[in-house]
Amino acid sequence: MQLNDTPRLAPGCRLHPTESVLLIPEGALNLRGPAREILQQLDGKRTVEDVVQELLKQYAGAPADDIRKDVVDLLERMQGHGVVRA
């Protein structure tokens, strides 16, 4: 996953309206940490870097490189599960 990619959730995947769960056609994935905040920003218009910049606003003082790495790692894992597309 590159910083200029514009990821989105795969068809049939959606966030639970109130819980930290990603609903997928085969079941559900429990989300931890800021995963929900990251995934809810995936609209196919925002780039990975846009998501990183939004998180930097929310977590002022957090190292930008760490957030960037965490976002890319999460999106690559989700892409591996077939629930995120770039």
The other form holds:
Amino acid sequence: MQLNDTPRLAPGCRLHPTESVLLIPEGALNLRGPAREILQQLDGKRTVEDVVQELLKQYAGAPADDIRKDVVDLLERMQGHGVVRA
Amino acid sequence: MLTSSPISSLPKPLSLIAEVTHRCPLHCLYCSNPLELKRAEDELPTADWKRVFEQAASLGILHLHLTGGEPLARKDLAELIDTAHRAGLYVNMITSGVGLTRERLGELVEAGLEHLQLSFQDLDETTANHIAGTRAHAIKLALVPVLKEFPLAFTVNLVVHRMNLDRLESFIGLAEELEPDRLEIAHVQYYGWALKNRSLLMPTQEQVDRSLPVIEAAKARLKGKIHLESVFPDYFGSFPKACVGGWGRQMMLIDPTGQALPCHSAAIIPGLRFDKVQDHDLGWIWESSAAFQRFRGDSWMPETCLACPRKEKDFGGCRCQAFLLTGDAQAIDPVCRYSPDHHLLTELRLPSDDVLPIWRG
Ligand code: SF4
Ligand code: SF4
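The form predicted together with its partner chain, contrasted with the form predicted on its own above:
Below, the chain from earlier opens the complete complex, with every other chain and molecule after it.
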């Protein structure tokens, strides 16, 4: 996953309207920490870096490189589950 | 996946399987429906299904799986989907695709259908139709481009067994050309009609061994394009799987007449009584129905399982399998290497050739 990729949720995957759960065909993934906020922003237009910048606004003071790494790690893990497409 | 709570606590159900009908235009050799199919006149009416879906959502259930038989046989299908979707359920449908027009599909998607699963019996038209007992293969292929016109996740399910496992590579190739979002490779589960045909369908050890690298290679090749999932055949393992995520732990199945079952073949176990959604609400059934209590937790377990740390993972394996193979529903699942009946599996895996297929009615 590159910082200028514009990921989106795979077809048939959506966030639960209230809970920290990603609904996917045949199952569900529990989301921890800011995972929900990250996935919520994916629309196939925003870049990974855009998502990072948005999080930086919310978590003022957090080191940008750590956030960048966390976002990329999460998206790659989700890609491995087949629920995020680059 | 969702983490499960320890075996001793009362879990929350996550998915509801609604067998809305047993009617089906196909007659698959491996159908796991019960041998006594429920008749159309005994099917649960629209209003009852709608109430059940609303109750399911308020219980915290996330997924609805519409299945059968062939769910398309229900004229009220769009109405049912609409209610389930509005209640907040994620609606999946498992279909043979037979009789699904563009117009009808449009209605279902409009109503809230989010994911559709289409199974293929083989890649070659003649054998596929032989297995399905109907000429359905071409219809399925023609349906795929229509599916893509809609905002709908689409899974191709390849059902594998002795007659087609040797051609898995080209079978996967066919599936790739259809470009689904997901691809599932599933071994036949030996219940219902499939059990009657077990000696015809059971793959050999060599076939299973050869299939594993084929699947791994396909996973790597398709990564990022098609998500591939495969379910290893239970009969070839040394430890059982957590059947339906554990008895009475994750899922409920409602059969066409409204009976609530903890697993799709639970009815084969003698002495279980199933409550009906016409008489009780789903929350009561989940907590108190005797059938759901019967093998929930660990108090029913034989001593070997009670003392075994794997019980938190497999919840003691499959009760129906234990009953079918040993005659005792409370026995250790014979798939487990600690079962005194484990040798039965080795014998079952030996292929026998002089058997004739039995198609479901
Ligand atoms: S397995 Fe075949 S016959 Fe059985 S319900 Fe499914 S499509 Fe119909
Ligand atoms: S002994 Fe029982 S709990 Fe342990 S692995 Fe075997 S079936 Fe599972």
